[in-house]
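Heads up, the chain below is alone and in the form predicted alone; it's given as structure tokens.
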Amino acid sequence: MAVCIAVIAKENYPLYIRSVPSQNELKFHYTVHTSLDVVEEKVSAVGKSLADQRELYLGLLYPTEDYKVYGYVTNSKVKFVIVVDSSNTSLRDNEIRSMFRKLHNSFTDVMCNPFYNPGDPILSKAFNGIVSGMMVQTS
């Protein structure tokens, strides 16, 4: 399970962002943010070539010795990334996919609440409820 969740408004400032260890909150905001250029060269890439426009998850962006840092682009450009423990074989990357399905779905029923103004940070229970349900449980 993820570690980290964080989603990122197209401007590249950060919408919603939680991890799992408190202690680390400031590691996980630098890991995220660093993987946001991994995340524009893929996009680039993407453009260049002639591959399905329709695909949006972006795969492994980088390993780190601890982490493994993942990413997904919707179509509006907002950028989801998931850090996850490097020490977790059994996580594959349908499941990782899932997840980023399972989170772009409750990010679409975010911009859908008429209360919530694009570009501010995401408050919304149920998406935290969702982001709970995908994080570490730690005791």
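In this text, rigid core is short for the largest set of C-alphas that superpose within 1.5 Å between two forms. Computed from a prediction, not measured in an experiment: that's the story for all the values here. Residue numbers count along the first chain shown, from 1. What changes on going to the form predicted in complex with its partner chain:
- Pro21 is among the residues whose C-alpha shifts by 2 Å or more between these two forms once the rigid core is aligned.
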The other form holds:
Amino acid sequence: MAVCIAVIAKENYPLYIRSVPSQNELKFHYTVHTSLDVVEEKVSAVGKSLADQRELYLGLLYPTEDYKVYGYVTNSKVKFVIVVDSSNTSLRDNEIRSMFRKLHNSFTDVMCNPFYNPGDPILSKAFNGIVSGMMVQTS
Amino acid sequence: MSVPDYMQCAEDHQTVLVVVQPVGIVPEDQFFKIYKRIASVSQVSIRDSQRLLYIRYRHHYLPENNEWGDFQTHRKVVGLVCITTCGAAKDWPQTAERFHGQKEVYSSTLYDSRLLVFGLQGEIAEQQRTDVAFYPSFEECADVERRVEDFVESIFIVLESKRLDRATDKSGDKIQLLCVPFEKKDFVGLDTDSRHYKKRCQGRMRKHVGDLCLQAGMLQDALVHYHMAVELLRAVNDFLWLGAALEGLCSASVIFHYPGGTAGKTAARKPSISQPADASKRHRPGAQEVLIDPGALTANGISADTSTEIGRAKNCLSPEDIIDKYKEAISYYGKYKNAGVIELEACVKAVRVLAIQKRAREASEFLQNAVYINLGQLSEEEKIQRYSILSELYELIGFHRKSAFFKRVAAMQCVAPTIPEPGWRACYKLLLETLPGYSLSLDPKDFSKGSHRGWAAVQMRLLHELVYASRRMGNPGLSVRHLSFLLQTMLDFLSDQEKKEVTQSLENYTSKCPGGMEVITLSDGLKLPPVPFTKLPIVRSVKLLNLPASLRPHKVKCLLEQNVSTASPFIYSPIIMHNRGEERCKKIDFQWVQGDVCEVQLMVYNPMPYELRVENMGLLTSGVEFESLPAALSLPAESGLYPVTLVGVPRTAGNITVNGYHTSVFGVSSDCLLEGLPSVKTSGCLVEVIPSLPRLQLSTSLPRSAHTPQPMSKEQLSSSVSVQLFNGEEQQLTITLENIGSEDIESLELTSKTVNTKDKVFGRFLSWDLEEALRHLPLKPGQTVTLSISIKVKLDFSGQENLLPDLNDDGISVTGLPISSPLRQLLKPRAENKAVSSESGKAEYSHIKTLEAVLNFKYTGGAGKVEGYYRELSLGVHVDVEPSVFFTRVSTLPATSTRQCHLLLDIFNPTEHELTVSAKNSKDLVLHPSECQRLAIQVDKFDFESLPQLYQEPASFSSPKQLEEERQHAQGCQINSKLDICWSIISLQSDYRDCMVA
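Moving on from the form predicted alone, please list the structure of the form predicted in complex with its partner chain.
Okay, now the whole complex, with that chain kicking things off.
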């Protein structure tokens, strides 16, 4: 489904970024990096009005010619970004939401690991497996 | 119209365009000087009315763009100012001709023009002409601004007349159809009488009048006209012009809402003027009299009463509506391929408005749209301009990452392969500007804190591009700096292959331009701080080493105590603990000596996947003059911790601080300061260097040995000798002392200390006479002095119980009286353990005893002596003592004289040699190995009890045991002197006195 999945720390540096191997990885780095502008903007706009009752799912951040970029921000300001192929029109908003939820759950498990240092790159195999599951299906 | 003006903003709609151009030969700097002065007249308050006229100046304007002037009047060149030089009157006609030629270019739209002539004097200059101003030189032209103001006023008059002319044109049938260049052919043959056509003409004209009103400073009227135009044009589906009308509406509303402007260049607008002007716009009760009733034009019943106050609030768009209308307008423009520039400019204007409203997300949507607007074949330069402006606009709305992205794209465009002359300089400059967007600074200090956190992949790409661009710019120094930075900060993210590539290219560059520690300042003032390679190799700990024991300086005691007492009157104070401060600053409690080689040990490791050659590695110090002796090392691939010792010689005395180290790796020399390396462990870097001291070297006549006396560590001894002696034997040890330092030895002391003494040593073990040696002092450098020391061992071997059964097994019958009185007390321990070893071979060593002693030479001289320091040189003496003669039994027999008696001694020879024993008044007794014989000696009787007290005060001994020992010792001496028993081994030609009886 997804072509690139990234987890970005509160301080906006990547904790985890993985893209389909067939394509230029750097391109996705750029895509995700620039999407942070929109994420920040969205978060700051929402933060003013409803600080506590915030929807974690940010929706479509921006469409590019080839991809659609979706965002999700946890309460601890960790960002998830999923990039999907624009041609994949069958993908619904709900499916994206559920992907984010799955990602969030897995991320929570990573954080629960007492040997994981918050802020370090995520190297968890379990997390990697979840991400692979989301990426492999269509690609 | 193909070239968009990316700098346009909404309020430009109310300006009139004036082109300022040079004619003939005008020096560029002079032209721009004048241009600036002209451009300073950006708004003119019109006499007799409270209106303001805004002027936009251009020194370059495409006539092609001018053709769109009907569509949006602010695109129309209405004024022309030409600047020329004219040296002589005869040139004048030619100059005038040129000016007219220039006017021709914009003739269709021009309202008025002016020519500024510089350098012409004489009668031509004196004639009064309104359209020409003469100035003797570029310096003497004080009234340029005034002339421009007059010029602007004349433009205003034309503008105002046109406005009135168009607005009052009531003949609905004859309204001319305004159109944009690409429409002209579409309307050929169209039915001009149709209602549809008329409406279209009306709508377009309304929009045009709105533009003129806006330019003429009549905002409210403009709004009304625009509104009407929108209605008219919407009805006839004239989308391009509808878009323009909507945009006009937006522009007017923006001008109303944001008098400060949206371009961000507020300085261009004089607030002192714009403020009252703005106020006048809002409250201008009498300003409407020039306006005719717009109702006159409302053929289809649109009634808009612009003269009422109600109209204004209604007509002006709210900030939210402005954006909606912009969106609508842009969507209409989008329908026309030829209106791409208009669409793009509208997007840019809308973004600027949104930036003011702080609605970044919507602005980004406009920008996103702008990205996709196709303007046909763009030249490379235009592409660069477009990407740069996109970057700027993203920056404006706070999307720094997006901004950096486009700036980088622009930079790459500068050097696109299709460009014949790539602009590497421009590319490099643009790339530098992207750095903050990628949260990258070029100061390695920002990266020293912990592990690097950032977008390594994109940052690395950027750094690679910087390296490449700077190389192509022909600045290898810059490439080296960037490449060093890349290697230093991104090391953890580079793959092995990349590491190899980066270092290879770094070596290539440094072969041309070695990297150093200087700050590189770019032409625009940006400073590139030096990049020290603290990770190549990685240093884990820095430890200052003490001097070797023999060279260590010692402070004379009394001086030291004085030092301590002056430091604080208290024995203990907790405050000192707090004042200790940083660990690094702590003074280390040993000293270095001026002129002597000092060492610092670094634990380093190589993180690279291949061998790392570090050259010229040395210490960085401060405080005293220090001569660093650089080392070169080669670290194997991904080595573990590897000790490296850096050496140097302090040349002056004082406190020295080791600040760091310098290295040269891949041709880049770096100074790594410890304060910037929190991961380096150090136990302190401040050490005192004391003035120079002499150095002494010692050599001996005896062979060196590997033995070291137990309580001393090996390094404490400069050397040690060993010798094997029989018990009671004496040997001479000759020590040669040589001054190998550079200072005179002025004093020398010798002390000895016996270590490892479980056994009691009788007599003096080591004895010497220093007087002879001291006579040679002061000892000049290179001179030697010899000293003779006699080693004498007297040990008690009687304690070895295990040897007794051996003796009995030998079947030697020992007969005699039990030990009788005067000697009983003395010999009592011996009665129990008569130790003899008859066995040779493997058991032999078990009863060898070892005696060890340390000879300490204290010497000093030179400046160090004045400071109260001395040095110690220690010589370990190791003696293996073999047993010689045993007395297995002692008994007495009465002699012929009552004053004498026979002392019977059973003597055993445990050695492997033939032994001769002699005593006073007795003949020699020859003992074969492991033989036991009896020796009879006739001795005088003497009173034993009275002796010891004679020369020793009992009070001086603390315990009865000590008293007893002392007495025994004295008694032993007494007996020795009476008996004088000697033994000698003939085969070894050694002849020594026995001392066993103690």
